[in-house]
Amino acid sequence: MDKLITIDGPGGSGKGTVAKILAAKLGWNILDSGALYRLIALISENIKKTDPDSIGKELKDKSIFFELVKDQYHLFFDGKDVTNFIRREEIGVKASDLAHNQNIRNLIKDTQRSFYDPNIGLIADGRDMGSVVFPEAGIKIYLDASIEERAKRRQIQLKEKGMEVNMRNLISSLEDRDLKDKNRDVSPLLIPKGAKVIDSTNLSIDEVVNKIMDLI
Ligand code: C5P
């Protein structure tokens, strides 16, 4: 898979922003796999059930796609823009809990792979893009940053969406999620084989993007 870049890493490491800029530069599609786990968490919250069968029924035959709205990728599920609902921090925590379950992960594996069109190209970001979903990707990146820097970036992102969050709560929520994502048995967050590690703590977005463009 030549026209495929995977970007894995913890929350707030800059994956989404970097993926968006790369997609614009290259004219490729994006897959924000975290948004799909957040969608699952939202569905679970709405139907008040956590079992894969019930969630699978809600997902069945429904369209899932990303579209640029005012320079931001929005997630559309069954024709509805669910972006603002899935971005809540509680939904992130719930997504992380549900993502432990292999059967939940299986619900969206094919959907994730279907985002790759070899004629167009794809930037896929998440926790297991290079290790499990697209192990054959041409370029794999592992993007990291210090916890303080990641929390600062997340706070700015949430503020832009009109959501106020306390910095201490944000750091502990990110730390909690990192711990769960790295230590789970299924598809843990790890540096995929063959991935280039980039620490973005002291780098600008453009510097990160240029490092990745150099690899292409
Ligand atoms: O990246 P984001 O914060 O939106 O992801 C929400 C949660 O979804 C993560 O904390 C992680 O537990 C889960 N996730 C995952 N595998 C992915 C992407 C996200 O388990 N590929």
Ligand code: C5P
The other form holds:
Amino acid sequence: MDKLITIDGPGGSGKGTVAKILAAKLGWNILDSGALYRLIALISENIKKTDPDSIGKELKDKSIFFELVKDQYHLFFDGKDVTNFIRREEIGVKASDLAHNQNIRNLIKDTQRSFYDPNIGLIADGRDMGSVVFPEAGIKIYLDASIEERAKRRQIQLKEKGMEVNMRNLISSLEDRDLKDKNRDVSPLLIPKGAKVIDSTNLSIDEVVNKIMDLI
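Can you give me the structure for the form predicted on its own, which would complement the form predicted in complex with the named molecule we have just seen?
If you are looking for partners or other molecules, they are not here, because only the chain is given.
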């Protein structure tokens, strides 16, 4: 698949930020797979059901797209901006649980693939984009960073939101998440076949973006 870049990696590696910059720079579509799982969690909360059939009916024939709003990509579902709703903490927790359900992952796979338009291009960000959803992507990136650097980045994000977080607790949380992601039975986090591994520990966002632009 030409004009398709997948960016996989653990939490805090910078893949979301890099994906947004690349999409804006290239004028390509963007797929934030984490946001889609949050959307599924929001839908299941609204209908009080978590089975794929019920959620599938709610998804059917409804538009889902990301749009750049004031330098940030917002998720629109059925014509409504649901970005603020899916960012709620309880939605994030539920999304994490649903992401471990193979039936849910099968349900959402067609939706994820529908974002790819060969005439426009796509930057797909997630944990199984290059390994499961788009194994034939033209360029696959696995973005990584040390656990300490990822915790530091997360701490900065939370401080910007007015929250104080202990660094030791953040590292422990990321280690736990990494362990679960890499050892889960359903779509575990791994380096996709043929992926270019980029360690962003000592790189700026611009340097990472430039490395990927060089590959293009």
